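Take a look at this one chain, the form predicted on its own, written out in structure tokens.
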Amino acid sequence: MLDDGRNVDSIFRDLEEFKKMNMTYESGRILGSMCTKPDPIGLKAYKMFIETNLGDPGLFEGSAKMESQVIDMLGKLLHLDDASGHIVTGGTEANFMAMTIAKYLFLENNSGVPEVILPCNAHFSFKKICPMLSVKPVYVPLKDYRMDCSVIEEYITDNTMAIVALAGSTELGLVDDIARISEIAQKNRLYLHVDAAFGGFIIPFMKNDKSHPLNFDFSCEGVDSITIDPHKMGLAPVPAGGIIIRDKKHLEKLSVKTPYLTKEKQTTVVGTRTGASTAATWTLLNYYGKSGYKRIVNESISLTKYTYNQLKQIPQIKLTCKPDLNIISFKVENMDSKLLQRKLLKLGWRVSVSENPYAMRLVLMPHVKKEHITEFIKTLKKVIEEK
């Protein structure tokens, strides 16, 4: 830090230089991110409420009321009346809250080391959460890249505190058989958390395929909580995650006294919490409604199908699986995926590589358009031919 402040113009010249280093969503070349360009309407609302703090809701009653309405709207979207929960920083914090609740419930009647059953492709946030909570992760193998429901009960012990299922896996965007997992959780009286950070704003708006229904929410009676991120397909500015909880008594497990603030207690991990994310989410839910989000989702799904079919026509490409949502995975014959990633990056394309399976990963978010995919396919073919 300088002894004296700098001229504002020189500061903003530097800021412009920093900004130039960033990739932009408008370019359509960000093909590996689950986030997208925030909607301008949401950004306007975000800026209006930038100074509000939901950690001290008595000072910002309007922001607190908006959060209550957002949780109610998201709850109803997920087939739950009288929902509890919060708008938080993202999926990691939401998953952390769910696992903390599950652990507190477990410790009420048990003294062993709590265990959580996870699919092998669970989000990496659980690799942070489990050691932080002193919880033992127990990984269930996959079948067709989804949690193998036929073996889940083999992994249940007296110390099992919860099961986690995925509605839109990070690497492939696939949805576990949550209806069946829900039955297993109910039968064994286990807490069931669904990580729908990605799929939560997609699946409810998709055209219903009766041959392959994606039941994932509170309509499955065994589901206790769901992570859903407005800052992904909800088009809200980062950070805007969400945790929706079936039983308000479960949320109260996180309650701590806050004697010097305007409310007596908090039920979130983060104390100081911007109301701007809630305002943006509230605005977008009201602005788009179900019909607006259906249009956005179906455009991304349509582009995903187009991209999938274009890749299918390239002889050297082997597609991993048929997409459930708007993520595509593929390998190129006799070419390492990391090497291909580096070659594409040199040409201006940011594509990610998944770990399980080890393959290229494309996420077709709303900022990606057909013309971007046409250009990408041409570039990809050129890179493959040069090899």
The other form holds:
2 protein chains.
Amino acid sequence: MLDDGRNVDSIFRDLEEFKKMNMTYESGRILGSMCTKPDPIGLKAYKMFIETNLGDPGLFEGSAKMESQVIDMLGKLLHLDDASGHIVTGGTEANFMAMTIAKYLFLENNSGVPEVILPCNAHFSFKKICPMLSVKPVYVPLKDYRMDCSVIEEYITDNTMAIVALAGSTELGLVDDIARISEIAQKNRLYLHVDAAFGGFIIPFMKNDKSHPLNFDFSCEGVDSITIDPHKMGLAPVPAGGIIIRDKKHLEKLSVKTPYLTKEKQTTVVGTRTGASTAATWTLLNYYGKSGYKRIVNESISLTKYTYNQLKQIPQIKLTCKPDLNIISFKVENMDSKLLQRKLLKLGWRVSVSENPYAMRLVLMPHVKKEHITEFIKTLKKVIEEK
Amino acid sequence: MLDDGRNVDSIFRDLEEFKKMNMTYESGRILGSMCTKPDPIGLKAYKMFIETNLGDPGLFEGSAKMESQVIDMLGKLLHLDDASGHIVTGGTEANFMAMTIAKYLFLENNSGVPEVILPCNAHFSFKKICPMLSVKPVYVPLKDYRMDCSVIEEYITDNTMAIVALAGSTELGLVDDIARISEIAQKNRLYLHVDAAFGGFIIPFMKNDKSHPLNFDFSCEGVDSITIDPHKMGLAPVPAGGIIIRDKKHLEKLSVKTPYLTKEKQTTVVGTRTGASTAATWTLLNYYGKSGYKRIVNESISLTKYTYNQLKQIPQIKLTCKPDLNIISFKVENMDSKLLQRKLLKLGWRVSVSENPYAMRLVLMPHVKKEHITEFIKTLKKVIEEK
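Let's compare: the form predicted on its own is above, so bring in the form predicted together with a further copy of the same chain.
The next block holds the full complex; its first chain is the one shown before.
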């Protein structure tokens, strides 16, 4: 840190240089992120409320009111009246809150080491959460890249505190059979959390496919909580995660007294918490409504189908599975995925590589347009042929 | 959620209404918050980098570079070369990371329930963190409102994983005798975390008071990690917490593999993480330098002294202690603090009430100016006399 401050102009010249080192969503060349360019209307609202702190909601009653309206709207979108929850920093905090609730409920009547049953392809946040909480993760194998429901019950023990299911896996965007998992959770009286960080802002807006209805929300009676992130397909700026909870008493398990603040209790992990994300989310939900999100989601889904079909025509490419949402996974014959990734990066394309399966992964977020895909496929073909 | 989106103008009319329900720092009437009006230069940088995600730093290499420069600058400010750490969501996440590190280090060689020794006046985030981590909090009593160093060793057991000390307690802004606690930690080979969420951006900039040097940082050799929040006295917008760690290997204990992202590992609690806060912090550190922060801090400290002396002249007022930083605590004779708080709120002033001691609490943040205090003291006198 300098003794004396620097001139503003020279600082902003440096900031421009840092900015040049960053990629932009606008360029269409980020093909492996679940985040996207924030919507300008949401950003405008974000900036209006940038000084507000929902960690001290008595100071910012307008922001607190917006948060409760957002939770109500998201709850209803997920078929739940009188939802509880919060707008938090992201999927990790939301999943963390759900797992903490399940642990506290478990410890009310048990003293063993609590276990959580989750599919092998659960998001890496659970690899943070479980050891932090001192909860034992019990991984269930997959069948066709989704949690194998037929074996879940074999993994239940007296120490099982919860089941986690995915509505939009991070690597493939696949949706577990949550209706069936919900029945298993109910039968065994287990807490069920659905990680729909990604799928939560997609599935409710998709055209109904009767062959594969993707039931994933509170209409499945065993579902206790759902992670749904406005800062992914909801187009809100980071940080905007969401946790929606069926039973208010469950949220209250997280309650900690907050002496000296304006409200007596706090139920999020994070303390000081921007109200700007809530303002952005409130604004976007009102601005787009269901029909607006349907349009956005179905554009991404159409582009996913288009891209899938384009890739299918390249003989060296093997597609992993038919996408449920807007993520495509593939391998190239006789070419290591990380090598291909590096070659594409040199040509300016950021594609990601998943681990299970070890394959190329494309996420078709709203900042990706058809012209980008056309350009990308051309480059991909060239790289494959140059081999 | 509506079926069809609403008109932008009507949405922004609503947002203006919500905004009217919020208080503003600008008004000078928020006297009980550790947050303040974000600096406009920092805000400008924040907005420039609002779409960046440090959870996926390969996409945003400029932002990642800024973060490492910020950690280096904050480390050096705290007398540490080659610091490790991150800009995180706030003090809670920073304290959480430190406690998780201490737990993982403990569990490498022990199997008991880990215990953390902390002063009774530790921030309420530890009331969240301990049960989440399944760590047992062991509270040490206070002497003159600071951790009683003379008894700390009585609380150490084979299961002690760490000691926490405060550099700026939340309720009174007092600083523990960290030099002495550091010696105790070293002697007993215990991890020592300093929660300087508030004091970290104050103490280094204060005029040196030789009678009370407030040593609190890595110059005390037993200190392993420090929480220091740019979004408090650092004037950055929320969310901007900071965790600075002496030993890189300690930070790596938190490392979790991140398949499909651009970097292989992640060491924060939160996953997706805005780079905008880092940009704002980088900008403010460069813009103000030490001399700029000295000016800001010493203005708040002077106003604190002025306010303290004004309150001292009111015969019904009993001041709790001489402030170390910019927080004042007092009681009014024969008047319940919460009642007084409500009366002041009706007159438009947001003052907070601490629990230990049960007393009025004023935080003199940079948005509070002398004219606000003059006005406040007038109102306070009137309320006291009306009794």
